[in-house]
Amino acid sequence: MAVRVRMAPSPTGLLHIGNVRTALFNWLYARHEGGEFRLRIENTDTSREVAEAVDQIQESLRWLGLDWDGPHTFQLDRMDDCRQVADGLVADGKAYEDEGAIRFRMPDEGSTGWDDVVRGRVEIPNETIEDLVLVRSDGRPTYNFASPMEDVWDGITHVIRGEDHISNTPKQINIIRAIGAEVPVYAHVPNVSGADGKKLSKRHGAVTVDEFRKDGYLPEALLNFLALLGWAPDGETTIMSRDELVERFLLERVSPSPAQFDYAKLDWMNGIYLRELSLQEFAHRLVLWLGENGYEWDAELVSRAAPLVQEKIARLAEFPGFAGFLFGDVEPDPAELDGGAPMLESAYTALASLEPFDAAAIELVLRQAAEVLNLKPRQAFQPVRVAVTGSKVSPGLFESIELLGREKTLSRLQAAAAAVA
């Protein structure tokens, strides 16, 4: 039987990063086997709000590249399905009415267990489980009962998901073998936490997709380090395509321990990214995130500016506060501008009737005039530097000043006089 798999999020809100990693096991399983990703939807309502949750999902999973495999599907639209197969286990003696609700009658002894590809034998004595509501008393199945019923209706080979799973599966289990159903083989994947050993959340940073997107990740960054959060192919390979991905991903390689979500260490791979990318591919990357975040900065200014940052920023939210001086005003502390007078009053003479206007020449005057003043070059170019840009931190001077142009350039040079003299 060919490998059929899914992600069942539930509307409820933003794609949390931990979901994310566990589809992303479930798609690169799929796609290694030569499989099928499924999309399901485990909603319970069909109010507005759980619309846009699922538009948010579909479109957190298509930035990501996680294609899926035919229509995204809905628990609800099975609601009458499952009441059928409830009414059924209660004629045959396996499950109850009580109180207005259908309870599944739970096994009293032994134990329920399977073989979990990540976790090895699992057993759970069935002393410890209830007996689980399937129907509630208003006719909605419950998570425990419609998600295998699902499961069971399409053809779900392979159940990857987290491991706060692990205590709904011998529920599962007993109710897909109530039916005479074939038991779909289980992975249950670690938890993603944060640096102090608790599950990811909001207090430790970015966790969700649109976060990380809006922080200006690449998608071909995210997802190479997510793919490693509990899963390796050899302990040392970091930096790897979709492609190689896909091709070297084994379910039994998935390891049960928690797995620790490095802020840090994504900011790094996210560099080698854009490290990466072609200049064109780059600058093309700074128009989008830039006009999906709102700045509406010349597009041809962004592009030239673009050589002076991808070396420096780890991500693409950087470029603001590196080139931001390019398209608008900047307001100098005076403090680390402080004895700077003398440069900035000879940069500006030097800078007044250059020609031409460029890196080459802006360099070489400024040079002179900082001999002129027996002045070091850091002693020379500090001052300049946050007069021009308006900070001790920024690209290239020279080549700075070149895109800024002479007009905004000594405008700034003398404003910067004016206010230390």
Contents of the next structure:
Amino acid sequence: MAVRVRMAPSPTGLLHIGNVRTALFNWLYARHEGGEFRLRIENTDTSREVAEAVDQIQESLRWLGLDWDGPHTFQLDRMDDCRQVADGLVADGKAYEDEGAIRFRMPDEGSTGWDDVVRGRVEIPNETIEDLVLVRSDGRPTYNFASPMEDVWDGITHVIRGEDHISNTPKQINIIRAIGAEVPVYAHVPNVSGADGKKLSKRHGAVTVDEFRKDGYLPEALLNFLALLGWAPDGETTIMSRDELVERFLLERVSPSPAQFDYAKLDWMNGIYLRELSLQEFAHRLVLWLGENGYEWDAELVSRAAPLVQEKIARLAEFPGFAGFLFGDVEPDPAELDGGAPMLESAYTALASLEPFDAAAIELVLRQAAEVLNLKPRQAFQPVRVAVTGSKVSPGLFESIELLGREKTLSRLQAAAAAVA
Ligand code: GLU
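Could you drop in the structure for the form predicted in complex with glutamic acid? We only have the form predicted on its own so far.
So here's everything in the complex, that chain up top.
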């Protein structure tokens, strides 16, 4: 039978990165097996919040390139079907009414077990599983009833989900058996934790896909990073393209031990992906990111600044800090200009009539100016850098000056010289 898996998010807010990792394992498994990946929304109402969350979930998945097969479905659409099944179970004596609710009769003896792809054999003594409410007194089916029913109706072959659902699985298996359907294969993947071993949360850093996007991670880098949270093709390979991940992903190789989210490693990996982009593509990603984040910066100038920063930044969001001086005014800290007046003035004079106004010529005359003042280049260039870029840390000084242009450079040098005169 062809593999069919699903992601079944509860639309309660922005997509958590741990859920995305689980979705990714589903997606990789489906694509590796040539099967289907379904998107199923586990909603119990149709409020505006739900609609927004559904949009956000889809937008996050699209951004990451996790495409799903067929239309997304809503749990709410299956409420009547669930109630009918519950009535049938009551008629068969497998469920009973209890204060207006319908409860499922769990077996009391023996145990319920399954061969979990990730964790091996799991057996839960039936005496520990209480009779489950299928339908509440207000008519709403519970998660533990609706979810396995949908798995059956959707023909889900493998339920790949977080380990926090392990305690639900024996309940769901018993329901599926009671209606005479085939029980899917289960794979409970480990939780994603922070460095302290606790479940990944806001305290640790960014947790929603939106936040990672805002922080300037590339979707392909994030995907590569997430794939390695609990899975590895071998002991060595870390950088893998989407196609390579699909080709190499094996559910059997997912480890049951908790996976630690290492933000520093993600930065490192994102930096690698950024540097691997062609200059044109890198510039394109910068322009997109800036546009998404409210910067109305000239795309042409962004493209020209791109080569100055490609080697320097690990996340797109670092671009404004490095190159913002090209797009807006700067406010140099006078303390950082201290003692720089002679060099600032010499630089002004040297650049005022320089032709051509390019990085090589700029470098030449600034070095000459430093020599005349008997200053070491580093010492001489510091106040010029601070005056022109507003910061001690900047892209290459001469390229920066060329890009900024003569007019702005001169007026910044002049203002800085006046500030420390
Ligand atoms: N809505 C559940 C979750 O987001 C889905 C559980 C499942 O995959 O069965 O954790």
